[in-house]
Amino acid sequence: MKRSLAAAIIAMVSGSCAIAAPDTYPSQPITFLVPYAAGGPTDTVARLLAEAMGRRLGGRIIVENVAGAGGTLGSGRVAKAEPNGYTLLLNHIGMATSVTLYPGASYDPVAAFEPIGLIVDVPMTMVGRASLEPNSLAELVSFVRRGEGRATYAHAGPGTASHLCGTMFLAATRMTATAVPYRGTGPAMSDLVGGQVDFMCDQTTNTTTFIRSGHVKAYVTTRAARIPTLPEVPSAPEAGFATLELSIWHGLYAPKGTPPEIRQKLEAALAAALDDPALTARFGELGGIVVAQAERRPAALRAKLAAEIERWRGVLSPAQ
């Protein structure tokens, strides 16, 4: 009995030390949990950042994908994780939209996490299968209207970036189309390339390679000006649809209660990674813009999340 009690006390003390010993952090691999499918745009952001931050922290960072329910399944898992710095969440704008679209989620996106910092802003692109008849956004609009709802568009589920962009496009043009939801834009893109669906809207981190290779047609980017890496693709204002401007921001979060010393190590590693010209260039090749230094702090992410929750509540609530 005494021996069992002593072992239990040692285990408790050891566990406490594991959380409260930032000088040894990280002493094991860190997991970046991405609440979307592997091969998608947010997965790409996570893998690029994991490599860069891992070098700064002197440890290995693993990317794990837990897709489902617009990102709320994976986010909920991180919310319940041990707050020891070894399970982190990398999520995008879906952190804000989930409040309205998934009111029954198991966590509060503001109260359940410690923000580490903003990462990168990524525009969207409206793309179609290579064999699709239209060659411009105006022609795509005409094509969809002629179809009277029969044209098909893919998205990764309610609340995802591809869903938001597609919804904005249809609302701006006052059209209807048949939605084909997927468990991630990776599989959605596979079907678009294969010709099973007509069009989709997705982040440039996922579409740029397919656009350049000619596997899909690009109609517009959701940024005020053309993207240097896709100079042939018109911006939303150029195409006559200024209301399609949409940038997908990405942030890194730790579970609530993660010790401040560990958070500071993560914040410093994130800042150093984003200052790396190689990472900045790689994001740039995919159309992403690394956030400015002043916007990387946890307070900036906290404020961004709060503001975006209110913004999308106003946009999405009428549809509920």
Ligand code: MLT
Second form
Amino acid sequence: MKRSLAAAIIAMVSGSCAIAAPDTYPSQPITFLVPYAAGGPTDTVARLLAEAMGRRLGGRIIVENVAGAGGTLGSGRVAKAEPNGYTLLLNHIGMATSVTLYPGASYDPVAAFEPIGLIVDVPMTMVGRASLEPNSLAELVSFVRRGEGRATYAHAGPGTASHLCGTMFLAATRMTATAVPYRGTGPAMSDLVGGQVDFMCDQTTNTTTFIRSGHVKAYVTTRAARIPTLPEVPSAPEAGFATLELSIWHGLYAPKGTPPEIRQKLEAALAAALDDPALTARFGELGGIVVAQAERRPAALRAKLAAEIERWRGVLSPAQ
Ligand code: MLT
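Output block for the form predicted together with ligand MLT, input the form predicted on its own:
Let us now look at the entire complex, which starts with that chain.
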């Protein structure tokens, strides 16, 4: 009797799915856990990828949002999940910054996961509520400076992409403002559109729609050159903020101990999904650039995570 069939029988008899049956995987819906609130940029990446990967795996992939503590609550949930291929984590740069900013987190972002592969790089845009007086980044700087800390900016919690970009902007201009943390920039965008908060730096996977509709004002993008889908928005160097370059990388992770046969199926489905012209085009419409084929592999994500952990440790560690 094949080992996997025996394993499946043991699993059924013991009532546990702890023993994965790689040959029949997936035999139930897979969960992409997004550690930020629904409706934000990470949620958008997850839902687009889930549809494309699900088709290639021949199964359904559902997206679950578990927000809080800058993404570490949801990431910790996946770290402790059964390593059976049915609970995966889709997270971004926050996976690296959490090592420095959340030393008490219940998991180690490197030791607790099996990297599946990198997905997409997404630039950011500094956006303001439509009623904000400034119409350029220079005018926004004057507005914030005059506010002497009273201007409000939204982010998704310490260490998230929106938090990194916002604090980099304030540090580069030596200004202060009042941070308004949210469980993700989906809900933050709702308040920005509603005029409850003044500005935010967020990924184009979330801001593009609202910039085009005129619900928010765009001041700068964090890419070295203008984004083709937002041609009217100056790049960071054009706006005099070359240091404000920031691209948000996204990766897919399985819990440590997930069987190699299952991980190989996931790696193949990820690579094939990212070859899908429709998915590449959709990410492109939202300013994202799907990673090259060589980066859709575990080794590339492992190396990226290690390098980014060191990069942000140097930036975020309190001055010695
Ligand atoms: C972030 O700033 O990291 C994003 O808000 C995360 C998200 O909401 O998708």
